[in-house]
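Only one chain is included here, represented as structure tokens and corresponding to the form predicted alone.
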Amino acid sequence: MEGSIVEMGKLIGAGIATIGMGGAAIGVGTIVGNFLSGALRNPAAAASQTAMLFIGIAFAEAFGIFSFLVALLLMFAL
């Protein structure tokens, strides 16, 4: 009985940790949507801002990957 409660806690914690992956997806969508909105308003400046776009996407995706790793650690390492 005691082992099943611990296993249940691990899986619930891993499920909660995966919420960060959804947050990362929302963040990437927001970043790209705002970039496209600004690029349509001022197409001449869009070319100089693409590097910043990719840096923002990388940071947002990194948080999703971190939450995925936390979920894996909760499921298999503890």
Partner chain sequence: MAAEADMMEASGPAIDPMHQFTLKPLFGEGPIHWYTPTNATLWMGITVLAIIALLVFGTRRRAIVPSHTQSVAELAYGFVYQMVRDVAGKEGVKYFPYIMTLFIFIIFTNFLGLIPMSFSVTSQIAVTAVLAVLVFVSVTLLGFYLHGVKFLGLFWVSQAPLALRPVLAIIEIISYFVRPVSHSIRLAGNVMAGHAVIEVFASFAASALIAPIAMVGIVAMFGMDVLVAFIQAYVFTILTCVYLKDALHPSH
Contents of the next structure:
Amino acid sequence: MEGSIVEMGKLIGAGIATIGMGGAAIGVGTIVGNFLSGALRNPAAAASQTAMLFIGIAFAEAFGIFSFLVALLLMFAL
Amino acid sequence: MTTATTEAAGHAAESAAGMPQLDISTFPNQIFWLAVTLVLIHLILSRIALPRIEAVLAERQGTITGDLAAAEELKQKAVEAEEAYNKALADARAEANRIVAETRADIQAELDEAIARADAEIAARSAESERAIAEIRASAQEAVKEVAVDTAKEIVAAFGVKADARAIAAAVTQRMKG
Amino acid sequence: MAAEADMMEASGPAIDPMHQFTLKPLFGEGPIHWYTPTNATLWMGITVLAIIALLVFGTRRRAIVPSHTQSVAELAYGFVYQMVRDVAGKEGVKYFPYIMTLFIFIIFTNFLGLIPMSFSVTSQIAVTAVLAVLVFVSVTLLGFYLHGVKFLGLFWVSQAPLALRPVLAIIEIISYFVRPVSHSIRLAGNVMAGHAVIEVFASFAASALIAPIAMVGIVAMFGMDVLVAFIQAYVFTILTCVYLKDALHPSH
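Could I see the form predicted together with the partner chain next, after the form predicted alone?
Whole complex next, starting from this chain.
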């Protein structure tokens, strides 16, 4: 019985941890949206900044991956 | 998910069954083979692939640059050839005009001369003809006079009159003059 | 853990999306020593063969007008070369072969890992951690080798007000040491997440009721994973270039 409660706690915790991925989604959306509005204002400068776009996406997305990792650790590793 | 064997094998194996990436016991193996792989890839790239691709790209760049230079040179040559052609054409045209004018002058001169010669000849011939005609006319008049005298004499004789030959001739002459 | 196993067995077919990442010896059973050839070894070997096929056999004719494979090889070369030159500058071109090695290795393992039933080498944290630590250590050593103590100026933001500088220095140092962590976990996490989600959808497909939705989900996730496979290789490489630039020009 005790084991089941621990298991429940882990799964609930994993579920809560995945909320963090929503933050990453918001971040990626903000970055791409701002890039797009900037690129539409000045299309000539857009091509030179795609590298920065991807770096920004990668940073924002990393935190979503961290929360996913926490969820996985809770479910499988701990 | 977890099996009986993992439960017996302690915590490390347990986490391996849950999340295999965190199984520390496999790390030396992965790191060793990763190092082997990376060294292999690096050797392949730096010894064979990258110099080769670099050479190909450089060669292509060189070929393109060379081709462009050659094309530029050929274009220059074409322009020069066109200029030379135009110049030759102008020269030829001028020469032709000159020859035409010369020839025309020559022909004109020859023509004038020929016309003059022809005129002279015509004049000579017509003078001669004139003279011949006058001669013929003169001889014809003489003949007519003789015939007329003879005829008159015959007519007079036919009328039975003994005519004086001299009087008849004088009358005929007077008549013809009249 | 017995309770966990019981519970999972009780709730229908067991969904184990992480099973695909298990290392197994290629020949027979037994413990994995450091030299044991495993499925990871097999797929690393296939990666090397694929790289040889593309970059060595694909370019063997050295054609001025390239064939399809040769233009792909040249495209990869030009892509990474331009990235290094644009981000790290002219001095960074010297380190282009190392960055090309990283990029080619990651992109080939990512794409080979997308083949069904294959093993994704880059989903292993051990692998990506080695790559990230390799980059971190070599970039740090290079910075100290080129600039000596002045390399520490990277952490001393000279444009900021003097009072703020110590605080910023602490933040900079922390973010500097977090680099290998995020660098490695980003790659492994993305690849692992993609594969795990596909496997979850695949296990849903066992039920006839939701099988069509699950299959659409598999296809969609697979397309997403193809994109991720490329973008993560690109991001790993470009971040390496950014770190290299910091080592070459540490002043802010």
